[in-house]
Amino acid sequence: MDAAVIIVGGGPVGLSLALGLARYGTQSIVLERKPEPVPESRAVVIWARTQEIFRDWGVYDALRAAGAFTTTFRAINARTERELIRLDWTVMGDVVADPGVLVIPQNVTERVLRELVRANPLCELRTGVEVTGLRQDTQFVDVSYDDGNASHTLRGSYAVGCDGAHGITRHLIGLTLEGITYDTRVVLSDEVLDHDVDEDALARVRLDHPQLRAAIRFAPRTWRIIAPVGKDGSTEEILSEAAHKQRLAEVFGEGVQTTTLWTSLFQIHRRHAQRFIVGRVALAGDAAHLNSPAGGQGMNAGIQDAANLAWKIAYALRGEGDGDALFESYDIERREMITGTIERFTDRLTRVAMGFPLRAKQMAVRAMSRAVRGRGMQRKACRALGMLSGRYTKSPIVDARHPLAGRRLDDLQLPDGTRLDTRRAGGTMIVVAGEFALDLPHVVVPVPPKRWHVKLPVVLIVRPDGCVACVIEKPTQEKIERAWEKAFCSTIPLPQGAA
């Protein structure tokens, strides 16, 4: 083999997958058509759940240094200049080690990830190449590509298509994206203002406009304009200079001077592939699912695909147990998360922002503004936006009988000052709460939160992606061994050694 895994597509998802595989000692080759990172900002937010993943893999510090981290999300009414909504991420400090939002444009994210991939001896990035074919059998996948001078073929145990909605991988394995396309079209543009506006606000919104008008700041004096325009009107008219100036005036006022970096007119989709795995080939990111940009969860969802897939491929490659079943669980889990949590959340935001009548939209925003003043609703909103919610209930490797199983485990602070995720360090973990003697490596949580809804004593088996695989009440050594085998399809032995 040329590498254990051949990754088609070197955007944020493909590069993240390569780094995730490397974290588990697995070699990969990334094939990317573009010689350089995308020039546009595109996705501009890395949410809390994705930050945790990057922290597990040891790459978060480089991204945070390249972006702007904030603990407060503040949106104002662009007409009245009054505050609409304020989210204080520090309310999540008990369950997230470093609560906040990392604002960083996608071109910067790609640049940083490329540098990290190139510096990692287990990763190889080949750019300026075009994938042309794919063949697989029960053991290997062969990926053909053209570098402009000659054709080549790489062999791996697995291949993963991270090449976007228009990539070739999904077509080569016979899948399509099914779902809906919203009637409303959206104009995006990135604008650099000639002066500072609202340095402590991340968003400006017009609530008195028949269609949504909003701007999001992602760099000093640099804003993303978001303007739904409906299904009528020609592209030339919508993207004309007069229409562009009108949109700027609507969010920044008359006479604002900007430099336009990038503009685009597109339709919003809610689609996903019928399966995320065919044979030994998986799909991740936009190649597997397209979501509304409302909530900024598209790129983050793709990176979370990579987090689910990386450890499963790495363990399956060890050649023990049922690696095929472990690999297949990726399809079941991520399709459930996309369709059951992420699509529903982004669809709800999209319909409120673009489908509600003006009066209903204003009432909805005002009701939300009042609701999030309470700590409970602040936490709920931060969980939803930060992608800290969601659950795997249909997975064959998750014992979903307990409501905590299948969920991300809160990153609690332990009595010695460390956090659960720090102790897990991107690997597996056994958590014990209550009086129970266990002669296996484990972490003790003396007083579990009430929201866990557990009866003491209890043992939790935690996967490398931070998800709870099983909750064992009235634990015994035999129950733990059975649960461990199910969670990892017997691909790794139960850890032994000092407790």
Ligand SMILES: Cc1cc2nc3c(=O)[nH]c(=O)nc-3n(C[C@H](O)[C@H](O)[C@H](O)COP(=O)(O)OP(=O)(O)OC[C@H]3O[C@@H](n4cnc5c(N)ncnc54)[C@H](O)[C@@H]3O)c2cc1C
Second form
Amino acid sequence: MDAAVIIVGGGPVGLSLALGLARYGTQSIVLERKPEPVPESRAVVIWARTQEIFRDWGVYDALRAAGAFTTTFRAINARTERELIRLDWTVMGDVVADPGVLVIPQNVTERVLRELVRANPLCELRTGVEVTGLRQDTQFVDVSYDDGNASHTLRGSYAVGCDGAHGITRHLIGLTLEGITYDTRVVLSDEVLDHDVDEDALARVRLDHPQLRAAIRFAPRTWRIIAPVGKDGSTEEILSEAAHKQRLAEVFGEGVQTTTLWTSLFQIHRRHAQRFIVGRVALAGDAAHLNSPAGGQGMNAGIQDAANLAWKIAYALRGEGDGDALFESYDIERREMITGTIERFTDRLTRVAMGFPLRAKQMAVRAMSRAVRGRGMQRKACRALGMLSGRYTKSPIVDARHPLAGRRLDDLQLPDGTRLDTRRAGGTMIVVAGEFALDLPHVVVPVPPKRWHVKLPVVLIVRPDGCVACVIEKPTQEKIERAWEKAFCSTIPLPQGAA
Ligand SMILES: Cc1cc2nc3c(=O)[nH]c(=O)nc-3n(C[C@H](O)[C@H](O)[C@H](O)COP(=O)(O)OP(=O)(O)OC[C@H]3O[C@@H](n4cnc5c(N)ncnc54)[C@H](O)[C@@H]3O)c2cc1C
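The form predicted alone done, now the form predicted in complex with the named molecule:
Zooming out: every chain and molecule, the one shown earlier first.
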């Protein structure tokens, strides 16, 4: 065996998976075609849920240092310069530690992830190599690649295709991306302005344009323009200098000079593979699902796939219990999250932004703008955008009878000032809420928030990805032992020792 896991593709998802596996002591080799990271900005935001995953793995600080963190998301009307939407992330302080938006272009994210992978002794990154084939049996996966001079084969216990929308892994395991391609196409371009416009705004939106016109700032004076165009019109016409200048004027007004970093016309999709696992091969990121860029969820969703998969592979490899069942739960859980939460959310945003007639769109944005002035709606919006909602209800390893089970557990502040996630540190955890004497290592939450809907005393079993596997009301030691076995398919022994 060359490595426990062979990762095909070293984009943000493949690199994240390598770091996640390393967090659980598992070695991997990443095979990546491109010698250098992508040159374009692509995904420009790392949302709260992804931030906490990186924090769990001890790699967040490097990303945070390379990006720009903000606790306020402010969007303005690009014509009137009046504020449309302001989200104050600090309202989420009881749900996530250090709530906010990390603005960081994907080329920087990939550069930092590559550095972290290269510095980690459990990870190996081979660049400039092209994966060409894959064979698997019940124990191993053999991945073939070409380095430009010769062909090689690597053997691993598992392989994960993180090779993007056009990757080879999905084809090699007989799957396709099914779903829809939207009628609307989108022109994206990155622009460096000669002088900045409203420096406090993260987004500018034209509400009076029949199609949406929007811009997102992702670096000083540097903006991403987003302009949907209908299905008619030739590519040459749409990407012409005149049309480009008009889009700039629509978003920034007349008189702003820009340097265009890149521009492109895209088709947008809502698609996912029929399965995310075949045998010992899994798919993650764009190789498994494609969403509309509305809401900036694509890359984040892929990194969250990696967070679900990393600990499962690591524990499955220990050879105890039913490792196959643990590994296979990735398919059920992530397909449910993608189709039930992420596709729905991005689809709704896409239809409002690109499908609604002008008047309906204006009304929807104004209604949203009014609604999010209230704290409750602020929290709801931050939860949705920050990818803090969503639930695994169909998973065989989640006891979904209680509404808290299958959800990410709030990162509460404890009476001693520490946070739940710091105590868990990317591992498993038993949480006791209320008064219950338990002779196992656990963390006590004396008064849980009402939104947990728990009857005290209650015991929660929390997984390494921060998800609640089981809520045990009227707890007993025997119930806890049974729930623990189910949550981890008996791959992890119940921790022993002092409480
Ligand atoms: C213009 C644009 C704007 C976007 N904006 C956003 C946004 O605002 N927010 C957001 O969250 N997402 C956004 N996305 C989507 C985001 O970029 C993707 O979701 C993300 O890159 C997916 O990461 P990945 O690692 O799964 O795939 P990729 O980034 O596609 O990486 C796959 C990697 O696999 C490698 N590879 C492929 N085949 C092989 C092979 N045979 N052998 C070896 N290596 C191989 C590729 O070279 C590549 O590096 C945007 C995408 C684009 C194109």
